[in-house]
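There is one chain below, alone, in structure tokens, taken in the form predicted on its own.
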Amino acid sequence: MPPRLNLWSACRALSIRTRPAVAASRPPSAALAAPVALARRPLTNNATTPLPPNSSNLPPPPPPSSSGSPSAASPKPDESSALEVPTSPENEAALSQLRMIEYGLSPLDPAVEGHKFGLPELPLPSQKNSKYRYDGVVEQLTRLIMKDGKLAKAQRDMAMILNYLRTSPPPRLDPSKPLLPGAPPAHHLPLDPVLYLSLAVDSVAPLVKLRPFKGLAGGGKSLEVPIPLRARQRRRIAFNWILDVVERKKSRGSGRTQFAHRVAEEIVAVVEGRSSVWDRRLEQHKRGTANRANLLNNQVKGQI
């Protein structure tokens, strides 16, 4: 049989909680009575948001009330120091940026907006290009070392050559075979292996080459005429001479470092005047001097 529904039994099941009386002596808060300055809400077609009025016109905050529970009292001096947030220039800058964003302003400079280190100045210098990040002489000689299109292996060999020159003792220069004018002292060369390599190649580079003109010497013979060379042509011929000497030398072992070490040893021999490349350069210049009269040939003048 279902229980009987009774109004009094339903009211008896309700829980009623009394509200504590508020002290009548508590003064009304001045902060509630003071007018609150609010920013005027802008329209949707406004480009910027108006700034709030100056807070200096607002009344000062009320003094803290003496009544209340002990937990609401002001913290002790030692506790307030622990609750304070440490300030720093970075925090101040971040807060100022947040305020500008709140007012609809851009806190970042347009030149560096969206970039951590800013945009580079155009046009870029030559050493900032990834294709020309190496020294011009090193890049050209690396291409001459390369075989079968294996550029990575040629670059590794060039790095071994430069490391050998950097760790080798200072060379002993030969006064009879001087280097280029203005060269640094011998004990300075291992400190700059790129300069060491460039100085060795440029010192034995020929100044002229002999260009044959067929049939101009009579009887079907070629007429050899000395032609001046540009800097890249001079370095290419000189380094090919060095590679020819290296290829003729016997290998003293095996391994990926043998070729690079033989090339580096030959470069040291060039600087010290012990390499046969000096004799080849001298022979080239002698032939150019002996055939310099062929420059006056009328048939040659129009073809040079």
Contents of the next structure:
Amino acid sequence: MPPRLNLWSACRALSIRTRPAVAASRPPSAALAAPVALARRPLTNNATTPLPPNSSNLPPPPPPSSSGSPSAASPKPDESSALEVPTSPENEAALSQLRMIEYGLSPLDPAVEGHKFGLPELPLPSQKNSKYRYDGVVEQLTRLIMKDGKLAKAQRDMAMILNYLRTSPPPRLDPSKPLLPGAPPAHHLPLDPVLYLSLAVDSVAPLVKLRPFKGLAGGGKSLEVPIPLRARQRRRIAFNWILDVVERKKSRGSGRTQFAHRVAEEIVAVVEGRSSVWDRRLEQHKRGTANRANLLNNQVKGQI
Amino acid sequence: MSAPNCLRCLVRPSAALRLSAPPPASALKPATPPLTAAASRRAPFSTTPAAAAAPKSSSQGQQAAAKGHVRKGKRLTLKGKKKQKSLDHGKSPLPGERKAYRKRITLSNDNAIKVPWLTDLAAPDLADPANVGKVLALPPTTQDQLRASEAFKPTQTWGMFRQPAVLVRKETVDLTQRMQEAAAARKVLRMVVTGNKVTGKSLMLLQAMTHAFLNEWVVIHLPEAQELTTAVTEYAPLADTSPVQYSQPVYALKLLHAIRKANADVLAKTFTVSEHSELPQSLPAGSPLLAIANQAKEVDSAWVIFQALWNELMAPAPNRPPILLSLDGLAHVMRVSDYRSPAFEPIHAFDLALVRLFTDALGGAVKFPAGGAVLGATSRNNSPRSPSMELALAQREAEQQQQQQPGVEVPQKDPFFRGYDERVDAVLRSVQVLRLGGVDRREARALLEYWAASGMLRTVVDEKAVAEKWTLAGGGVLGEMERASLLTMRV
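Right, and the form predicted together with the partner chain of this protein, after the form predicted on its own?
Below is the entire complex, every chain and molecule, led by the chain shown above.
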């Protein structure tokens, strides 16, 4: 959309003065009234300057500063103003902008002109929408914490989890339980709790789930077939495992921070490799590998 | 130990292992023996094909074979599924441990980045108008004193930064300057700090206490007024009082310990003017006040010792320190308490001796020998309604505004309401009121810069960010700013 105010914002910085050639061709009285009339004129015409329509309504023209005949005085203020007009940088910038407009260019930056804080960058970043203002992983895990539809409580719990991670000492990593490749060093984690949390969840997230096909194993037993998971599914399963462990934990204190602190302690335990969630993940992967031959089952093939 | 599966993928390590090292015997043995070998081993003398032999089955298979093919049907369950929770029965916390965990105050976070330009507070700093809009750190000794007098609260965010620091506001400088003027004129500043919730009322008390500690005042702080009036601590009638007053010896003992720990230096430099024979160990005149406070060991003698200490502090002698008496949660003492007299009549909070000591000072009935201040702060959390206090504060505030603009109307009592309290009216008749609101943008910017420098706020602090947080916080309300920038889920 072309900016509406641009031309006027450029004109505001201009100092208006009459053109000497036009002024000389006019009768002296009109030349005297010109500075007043010019200010009211809506459009600029290079060739001729029409007289104001009702000059009787106008205030009387200002007296000329220098004594002498009006015809002699008319070019003088132009020359003197041409000399006296202070060429401030703003004025120069505005003039050059006007010149560029004349050439058909658009010199005005719409992101700057007419906006106090500029225009938002496009495409709009996702967190600018109030419904998606939080990190995607945090948003998903918050909904998993939620009970009875109390989202605000879940959000408060999540904030307390992140604060616990921020204030707890850096984790001591266990090399036998490696985190995701490319993870930052341990002492970076507490200052970026969102990364800490998502790293922990993503590191224990299983790659496959076992989908039971009813009755295919013979004797009414179901045939378990490993199915790959999407990232969002993997996170959901991993965080539900963590919440299972948390549910069985005892709280050590009292008050509203208890649940959040238990979850956060478990997340620290995951990153340090102490958590039983790692075993659960390993178990699932073992079953997935053991059952991978089931993918070749003819009846399964048609259904996947 | 090598896991049977790779941790990051589903590939078994066996292929790689075989290439690199000679495998152990168990690895060489295949998981399922080849059919030909099995047949040759199983029945060397039989001509029956091996496949016709009964399959070696597990116990489940045997059961199924015995019963025939029985499919387990769905059973009707009348009750809901029972959850099988297996709690780990570790040692449960001892009595009092849970509360200690809840009330624990952490004043530093080693993960936070050290702020290079942060300087410690000095004695005149809080009263200097040039410091408005600066964040200054509390020196370690003052931290200990404030911690001893329970000025820090667990809901505040001290635990997120490397070192506790406070923002100097315009109201802070206003308050501390008035404290200084009062002490210089040997008068008592009587003031109530009020405002909407999370506007920093308790923190204003903390700043006043910091100023007092740095300038060697004696600070007596009652951190939670509700501990005094909600009938959670023991009480006993005092002899020779009419109408009967009640002492709270357990609380008095706790308070004495706090006073001793927080003001040890000043009390050691101040000496008694009269002899004290009523104390457990009688003291001659001219002994330091610290000696009186040191005697507080038993609950029985706590109230006597506290009175002796208070009388000594009030004694008109030349070298007395100024006193700051402060209380948080004013509404709790401006009402009828939850205690009952022996005749089972409710006891007014002003009949509790410790509360009366505070309210007398707040009402102006007590002159401190070297001047000082009596500060009360209202609270918006769990505070009872006290119509008299609300009306009195509104009236005092309107009267203060009248001095600037004469048109302001002073609210009057509702003639059809019976809930007013004469005794509360009398106490609050001439106090000053300091109303706290939001901070301005300059102060907000200083705070955000401090948070960002500590690594707790992960954005660029420019004019836009400041405007955003300031507006989100309802016009710079400090607690809301913390909520908007420190406690969000985006972090």
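Numbering follows the first chain given and starts at 1. Throughout, rigid core stands for the largest set of C-alpha atoms superposing within 1.5 Å between the two forms. All values derive from a computational prediction rather than experimental measurement.
Engineer: Relative to the superposed rigid core, does the CA atom of Leu180 travel 2 Å or more between these two forms?
Structural biologist: No.
Engineer: After superposition on the rigid core, does the Cα atom of Pro125 shift by at least 2 Å between these two forms?
Structural biologist: The answer is yes; the displacement is at least 2 Å.
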